[in-house]
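There is one chain below, alone, in structure tokens, taken in the form predicted alone.
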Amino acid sequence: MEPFSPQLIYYEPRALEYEIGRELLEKFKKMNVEIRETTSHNQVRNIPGNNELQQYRNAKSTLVIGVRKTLKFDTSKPSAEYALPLATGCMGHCHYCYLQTTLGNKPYIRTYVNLEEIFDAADQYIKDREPEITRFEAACTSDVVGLDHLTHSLKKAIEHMGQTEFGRLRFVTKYHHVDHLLDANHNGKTRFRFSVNSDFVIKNFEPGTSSFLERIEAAGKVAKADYPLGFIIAPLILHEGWKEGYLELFERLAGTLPSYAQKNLTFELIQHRFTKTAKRIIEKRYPKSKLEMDEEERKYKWGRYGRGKYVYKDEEASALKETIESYIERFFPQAKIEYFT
């Protein structure tokens, strides 16, 4: 697939106080993209479209160039201590995505240009925890790789973290546009993770993202660039032929990754889940989706704050867990399974 190219740009005037903000605006002027000014991302209005569904889809191709106002970082358990705020929103159209609810009425993409201030804040978090390692997750609210060919914010973050003693960076992506990141001076302090799945899941539930084979090829490039590498298989979905579909995934990964990269792999395994709120939004946004969300066929799992979600019943979840873990043991016996949830 082609790299993301926004169809509409909004910028906050304060963003032009930063060199990156000015560079981005000039770049988009040369690309002949429509550009509008906004006092704040909260004031973004008039997304084109004849109805709410069209406006939602157009918002997914709208980019806001802005300033990150709060430099208090959110926590990001279990994958990291803190979220590193480089961007918000995603250009993908994954039917099941949790951002459907967290960013439901603001699905446009935002990139932050005050990177030095963000990095200074990260350095302070690192300093406060020394000599413990402090991990930062850069993809909590965005697929930042899908945007970074335009902004290079992630590349700057990788190189900044590479110069720290006790800082570590991690992020996950569904995009294969990684070539500009391969020569970054990461010094082994960034774990580059790919969200992968069976070909069936990617084709049916992840439109607007890189294909099954594109992601695997990109993972091979990243491994050869000596990044620590990881994979999130999420959501694990019980579909017709799922065992064969996930087996093909592992066979292709094993055939692509160099042997030396296979010794430091991590896997994170997440079964499909949904909430009633998410189900309503998904059915509204993707009315033709074949995503199975039958509450009667699921188990209700209570979460924090008295809220819960629907996951697979115990027997089905166990089958998923045992099958995927057996594939990991077979193809990548030295890999670490960080969790199944």
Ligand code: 0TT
Contents of the next structure:
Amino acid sequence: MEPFSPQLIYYEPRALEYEIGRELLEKFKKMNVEIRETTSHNQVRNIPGNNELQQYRNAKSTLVIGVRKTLKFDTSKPSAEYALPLATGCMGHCHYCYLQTTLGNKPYIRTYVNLEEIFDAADQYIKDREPEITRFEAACTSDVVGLDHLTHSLKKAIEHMGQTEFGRLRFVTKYHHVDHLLDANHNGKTRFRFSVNSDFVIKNFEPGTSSFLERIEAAGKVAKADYPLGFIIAPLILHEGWKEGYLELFERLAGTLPSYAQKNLTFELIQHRFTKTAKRIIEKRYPKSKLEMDEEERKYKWGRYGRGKYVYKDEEASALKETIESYIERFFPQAKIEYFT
Ligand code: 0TT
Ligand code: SF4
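Moving from the form predicted alone, what structure would you give for the form predicted in complex with the named molecule?
Now the full complex is given, and it begins with the chain already shown.
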């Protein structure tokens, strides 16, 4: 998997008021990418393509250099107290991805240059909770690692959090381009997680992301650089042969991951879920997908603001939870299971 390289760049004029914005623009000028100015970031109408689908695909290789206006952070249960906004959008094409609905008609990638302001806001959130620890999730609205070889904003966030006493950073990725993050001064305050899954799920639903092996090799490097390491198994899908599929995942994980990477390990388990809106969008964008989204087969779970979602029925969810937890206990007896949701 080659590192992401945008096909088209937009920049908001205000972004050039920040040194990071100017540096990024210079960098892309040297890379010979087409660059356009935009007054508002709401530019999906100007993204090339003859139809919605083409525009969607092109948007996923379009990068907007912008300024984060609201410095009020979203909450991010269960993985953290707050979402840290560094970027939105992703170059990957995972069929099940919730960004397809949460980003609405703005599927392009947008990176923020006013990092100092964002970090100041984070410091305030930390201060308000002292001496409680405050965790920030940087992977709510993007796969930041997949973008960071270009922007280095995640690296700056890692180093910023490393300087705090009560702040913690975490993020999850499906990309292996981690080399520039290995020498970051993280001070053990960042948990670096990789998203892994059964071969069936990776092969059928995760185009445009790094392979399983690439992710595990990157996890080894990250552990060697003394980052606390974690795995997110998400979405857990009850595909045909899932018990064997997930068993094989753990066999390969335990067999490939160096032993120093196996201490201080965490797991987070997230079952597959979808909303009615998500289903409609996915069927349009990935019409040949094998992803099963039959409302009749699921349980409806009421959510905030009336945004309910479909999860597995109780017996199936329990079977998933118990099976995966038993594998973790067997292959990684010292690991901590943070939650199943
Ligand atoms: O399939 C998506 C589901 O996965 C969501 O319900 C969130 C969940 N999730 C994603 C999770 O449980 N743990 C994680 O670490 C995530 C990768 C990050 C995350 C995202 C989270 O923990 N909590 C969240 O609320 N989000 C999302 O961020 C949901 C919302 O769109 C946004 C802002 O709150
Ligand atoms: Fe979505 Fe993550 Fe896949 Fe990117 S890598 S498309 S953020 S699920």
